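A lone chain, given as structure tokens: the form predicted alone.
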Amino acid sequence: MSSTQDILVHTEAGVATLTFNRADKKNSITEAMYTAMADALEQAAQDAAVRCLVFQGDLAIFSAGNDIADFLQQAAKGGPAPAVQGERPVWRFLRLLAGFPKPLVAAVCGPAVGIGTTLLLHCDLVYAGDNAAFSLPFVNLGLCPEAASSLLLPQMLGYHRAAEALLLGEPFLAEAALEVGLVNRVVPPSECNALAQAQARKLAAKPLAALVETKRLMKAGQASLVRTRMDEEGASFASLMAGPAAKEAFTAFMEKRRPDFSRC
């Protein structure tokens, strides 16, 4: 398993917990962190002692999404062609996440940006602190959604609410997420991680084969659709990343100014 202090992996009582441990950088995710999370998912899926997996962050921040500086550095190296985007750590992580056979639980406090929100669409139970704020600013960066969120978000929120979230990219708060079914319960931030752990332990005490089969049956109708949409999004994402709007958005971000899309 790859290791990085920015992702802590702890297993106890049948529950594997992945903790974003980069609060000084708003838990923004680097390529090394994607590799660590993908390795952890792969190992947890194969480990009979693990019956449930939990994602959690800091009480003030879940994740600010991709680390922009690291993201640009990796992009500058030149990545694989769109047809083989699955070779990149982020796409490997997303595919393992979508196909993870055991229950996935998340505890979300503070901002959950980009993939910090889209990964929740693949979790089975999500608990939020009342300070949680979810945002999907892909269009604002000249990009398109990922993690099959262009498929799953309209199914969950309805088309018009999903369009508002994805086209405008404006944050929505914990109560709104509860209303549309993105989260199961909203609690004070100080209680959120403990609640997720308690629910995970309840799951871990149940028969694993029954948990896995029930999850498989619930997701069976859309598993292939999710995989296909992820591949389609990956190709579009790579194409847009090379376009003028994304270049302007990321340049503006690094220069700490508002982007100007008037020519994009």
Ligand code: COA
Contents of the next structure:
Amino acid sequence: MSSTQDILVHTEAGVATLTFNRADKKNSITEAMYTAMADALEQAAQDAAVRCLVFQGDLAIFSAGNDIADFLQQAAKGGPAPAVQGERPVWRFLRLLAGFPKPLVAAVCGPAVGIGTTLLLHCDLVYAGDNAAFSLPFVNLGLCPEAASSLLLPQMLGYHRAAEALLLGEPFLAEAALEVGLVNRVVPPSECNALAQAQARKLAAKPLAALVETKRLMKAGQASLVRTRMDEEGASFASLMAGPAAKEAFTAFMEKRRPDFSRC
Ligand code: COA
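To complete the pair, please output the form predicted together with the ligand; the form predicted alone was given just before.
Next comes the full complex, and the chain you just saw is listed first.
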């Protein structure tokens, strides 16, 4: 069990709300935070009092993705060993997220980087503030996609727009996310969390078994494909993390300079 204050979990009226609470580091996610999020998902899945779960950040930032200092530490050790890789908190979190049986809702304001965007591919309803910016800079960090985003993003955006997002790593804004169906509605940031809560409470008032079965059926066609792709991505991610490009990218970020990939 983790006891970090960087993830807050609050349950009310059948809705568990998980809040990123590390604004000084742009809600980037540490190993302790992944453990807290995985624990929260595990508990929420089992707890009959929870019927829906909401992810939210604050009004200026959803999440800057994985903590890059954590990445740098792993890269310095040659990346996680493949056997250990599957046990890491981030992969535990992703497995629980992809298999979470009850409805998942997200309220996204400000930047949603890396896993801040890929986790949304596993949410059922996504509401965005008009300041939301989604980005998947894995290649820019010498890495590859995770959370089965290499499968789900081309399906959602079409191959060429997914390639723009995943190969160039350029951010796309709330209206573009709405157009491709990554988000359900765009509202002023000050209304976003309240809208997500209102929708979550509507879901929580519905018969749970019918919700769970409907979600399972909608995802049944590719649940095993998602798990297989996540494993494949995990193996590639671990090997790229041990490479020179990732180390250079992480070091450059921490040193607040542009990375030099001329020798990578
Ligand atoms: N990991 C660790 N620290 C991070 C971080 C991350 N992913 N993202 C931001 N921070 C830290 C910065 O190092 C800085 O710390 P400092 O105040 O001790 O110097 C602080 O958060 C503020 O970040 P800053 O970059 O100054 O904020 P910004 O408003 O100018 O930009 C972002 C916000 C999210 C656009 C930018 O921080 C960013 O691009 N972060 C990295 C995203 C990323 O590549 N994530 C990995 C995805 S796989």
